[in-house]
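For reference, the chain that follows is the form predicted alone, supplied as structure tokens.
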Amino acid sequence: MLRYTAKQLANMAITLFAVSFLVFALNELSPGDVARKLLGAYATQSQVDILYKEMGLDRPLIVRYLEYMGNALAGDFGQSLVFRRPVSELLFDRLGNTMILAAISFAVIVPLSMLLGVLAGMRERSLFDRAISVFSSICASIPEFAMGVFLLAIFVVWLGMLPGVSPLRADSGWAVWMQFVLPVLVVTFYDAGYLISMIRSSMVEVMRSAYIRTATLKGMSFRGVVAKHALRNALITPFTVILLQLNYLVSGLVVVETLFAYPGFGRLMLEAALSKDIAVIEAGTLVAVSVTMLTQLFGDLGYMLLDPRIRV
């Protein structure tokens, strides 16, 4: 397992350098836009050309890339053109907010999905199973923005119980913890619908296995069969998918964060893309790719721990 981990970490490093160069090259192919954005729309072309040279954008691409990666490895990702702040400081703040939202959502999604999925799979075709299947299908089929608007209409417009935005400020008139309720609900409903269906399908498949029937015929109680034989095997396949949800919860919450004005990483990347904030786009891409590869690595290692056959 150590050899596999070391190999995967080496592949991650190569992938990061390849992705970083590709993103850097695509963003830097039109460096004149950067100088123009700094000076404004009314700057003359001569002023743009002067700033273009002062920023060193007239140097070869590979030289600028090596300089950027050297600074990035030291924690310096440059200055944001839109927010007028160091990119590393900006990413740290926004990632922290997203991590809080992701941690709360993950702590709700995983136990809820496992509980409902396992209970539904234990009693295939029962009334409870059909109700859970309908619930998960509805949740998984409704887009995030539609779910968000629906919950806003109920809890904000109709009942007036919760705030409609989540700026994470105590001076907004609402307690900070209440500003998390609607974003967490949207993420939970949307993500849990898919996980419940997958865990339920895996549990149904395991409950139909021959070794489950054998254990039952030997006189083992139904609860013992589920706890000792079915549960672990049923969670092997969904385990990887559960860990991969971390990638979505960190870099895929663009819609939720934008809908509720939540100051998170996904909303930052959207604003950077719309404003052509190259430094933020480059650093954010590295973060998103790193999170994706790390979750895949942890998923593979967890899969190997749950299923000894994979190690062989």
The other form holds:
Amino acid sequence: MLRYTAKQLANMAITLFAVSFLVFALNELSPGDVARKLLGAYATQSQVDILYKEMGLDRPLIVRYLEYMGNALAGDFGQSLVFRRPVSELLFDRLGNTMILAAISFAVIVPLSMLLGVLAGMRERSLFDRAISVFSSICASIPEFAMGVFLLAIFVVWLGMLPGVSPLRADSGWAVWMQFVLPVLVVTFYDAGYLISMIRSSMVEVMRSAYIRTATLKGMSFRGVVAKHALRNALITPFTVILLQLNYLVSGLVVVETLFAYPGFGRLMLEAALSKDIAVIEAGTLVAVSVTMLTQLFGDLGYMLLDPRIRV
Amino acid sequence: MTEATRDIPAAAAYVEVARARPRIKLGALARVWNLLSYSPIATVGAAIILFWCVCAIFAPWVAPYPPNKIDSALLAYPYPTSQHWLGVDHLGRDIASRLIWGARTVLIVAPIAVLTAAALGTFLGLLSGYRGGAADAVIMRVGDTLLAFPKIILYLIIIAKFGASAFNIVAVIGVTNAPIIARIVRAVTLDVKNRDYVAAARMRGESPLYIMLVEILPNARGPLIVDLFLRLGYTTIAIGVLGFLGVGLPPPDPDWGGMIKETYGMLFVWPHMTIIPSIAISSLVIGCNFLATGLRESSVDG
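Could I see the form predicted in complex with the partner chain next, after the form predicted alone?
Below: every chain and molecule of the assembly, starting with the one above.
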């Protein structure tokens, strides 16, 4: 297991280098943009050229990349062009906010989908199973922005119960905790729909297996069969998938954060991409990719711990 | 390495190859009818998709008004009326007509993007499964790297860099979805490439291309079709998301995500302008997912 972890970590480092170089190269296809962007549309070409030289953009791509990575390894991700702040500071702030939203959503989504998934999968094709399957399928089909629009129309426009924006400031007229309700709801509907159907199908598969039939035939109560035999096995397969939701919750919340003006990581990436803020894009991508790969690694390791039949 | 966040578990779970079921030859129509009467959920899904397809194909005749016709006089009462069934938007354009023309956009762009992904993924999957060795290692490694990117961020970077056009959207969705399809096809290929009939084909002296396409690929048909419909749904969401974030298909031509973005700020005043396109896009995705679920159920139990 130690060897496996080491190997995966090495793999991860290689992928991170590949990804960082790709993003760097992609953004540097037209490096002149940066100087022009900084100086604005009314700067003369010679001014742009001077800044271009000053920033060292006339050196070859690979040299600049190595310099960038050298600084990055030392913790310096450069300066954001748009926000005029060090990127690491900016990312830290925004990631913190996103983590809060992600943690709350995760704490709601996981128990909810386990409960509904297991209850539905327990009795395949029962009325409850059908209802939950259709419900989860519909939830997973409604895009976050559409779900956001529906919930906003109901709770904000119609009932006036909740705030429509979540800038996380106490002076916006609403308590901060209330600003979390709608974003968490939107994320929960979209993501739980998917998780419920995953857990359900795993449960269905377990309930069809021979040892469950044996347990039932030897006279064990249905409740006992589910609690003692089925539950644990049914939750092993979805474990990795559950953990992988962390990726989505950290780097996939672009839409929800935009919808509610939530000052998080996803919206930062959107703003950076739209204004071609290279330093932020590069560092943000590295963060997002490392989150993905780390959760995958933890998922694989946890899976091995849970299911002793799996060995590397 | 495991799947990216929202990728269908299915790939691993129901790659079932060559079921030993006596195959009754049915005409294509009869097969479709069989499936629909077997699974009500597939019927609902197919009906929704069919509805939007009809809208898209007959847009010039079905749409009551030109989609980009601006009439600000209508803003005095933009709500649904007998002339404008679904009301008009913030510029006085008929929402029903814009939805119908928007269906055309999404039903052209999304399937082309998915088919691009399917073609690319199938080719790479066959190649890496059948050849193995270095080709396999390289293809899977590149695929893993691509899947490590959070999709939405990758879309943003590329679209922001190269501009929002239908072609770029198709390209970026095609490339990012290909690795997942490649995995499905590769799994099937690995499973069947050592079977007797493949060996027989090799013995006959068939070319590798023939073996891959004619002998191996048909085995992947079941899981592939299910996956394509799921992917069609997700692609519809992706196009909507790009439109909503302001990097979608360029205006003024109607695009559902764009319609939501444009009127989102007016939710308090004229909620129907935002809610109606949201329902439209949700319904199409629900249709795709229902059809995929029905297809999967009938192939697993059948």
